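Given next, in structure tokens, is a single chain: the form predicted alone.
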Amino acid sequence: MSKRKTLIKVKPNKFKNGDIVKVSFMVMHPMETGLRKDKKTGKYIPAEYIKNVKFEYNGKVFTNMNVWETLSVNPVLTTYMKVDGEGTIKVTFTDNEGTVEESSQKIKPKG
């Protein structure tokens, strides 16, 4: 399966050590519940949704979310973290088919 497009955003854009920042993660995902029918064939579209999302900062988990199929298409998940120096934010997600993908972004406090 191909790797999905993802985006990690940290706000505000400028922050210092010790600041609390907002971390948003967006993934291009169909989030099919398995309850919708294909208009052409009349058959149910197989379920395909994200089950778990884990946020890590420098290898330490700071948020672990268990989510359900009721999230919107291309979901955006947001959490907060305290900046403790330069490092990498890594987000790993697992879907109901067992596919595991990850995305990461380096951050560097200014000041």
Given for the second form:
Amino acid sequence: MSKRKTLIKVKPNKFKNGDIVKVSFMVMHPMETGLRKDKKTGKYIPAEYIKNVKFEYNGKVFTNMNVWETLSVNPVLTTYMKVDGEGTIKVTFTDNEGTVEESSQKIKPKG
Amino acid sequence: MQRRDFLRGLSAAAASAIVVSPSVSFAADEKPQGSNALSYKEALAAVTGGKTPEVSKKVALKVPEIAENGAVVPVTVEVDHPMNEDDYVKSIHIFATKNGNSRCVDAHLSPANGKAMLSTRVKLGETQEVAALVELSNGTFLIASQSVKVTIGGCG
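Let's compare: the form predicted alone is above, so bring in the form predicted together with its partner chain.
The complete assembly is shown below, putting the previous chain first.
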């Protein structure tokens, strides 16, 4: 399967060392429950959803989420983080079939 | 006479069709249970382990009162609690009480968050209550809930 489109957003744009910033993770994902029928064929569409999302900052896990199929299509998950020097935010997510994908974003505090 | 007989036959056929049709439609409406289906009570008990959560104003749950589209309902949970090394918010759970699978997100936080907040978007199948359960590091549970009116269901 091709890699899914993801986006990691850090707000606000400018931040200093020691600030608390908002980290949003977005992923283009259908989040199928497995209970919906295909209108043309009349068969159930197989379930396809994200199970786990892990937020890491410089190799340290700061938020770990168990996610169910009740989330909306293209889910957005937001949490806060304390900035502690230059580094990378890495988000790893696991599918219901066990596919693991990850994406990362470098951050650089000013001042 | 022929015409009268023909009409009688028609009405009889229509009556039989009415009798039969409800059973057919009921069979088609039967919804399958998802593999993760779990009721709100069971899900709550699984997280708290039998403890009764305390209704608290420290938990701020932001959900629209009327959601036009149940497929995308924004939910934000903020907890007014310090995030120190020895006293912090351990986890935030969001439940949709009447969904087949009532669990939405279990977020396990750490002191490195700095601020206890969780924001996402959930699907709601019908008009129901959304609940936010918060676990503190000392083992106490706080809860807040709000009802959401859904005009178009979002599940199945």
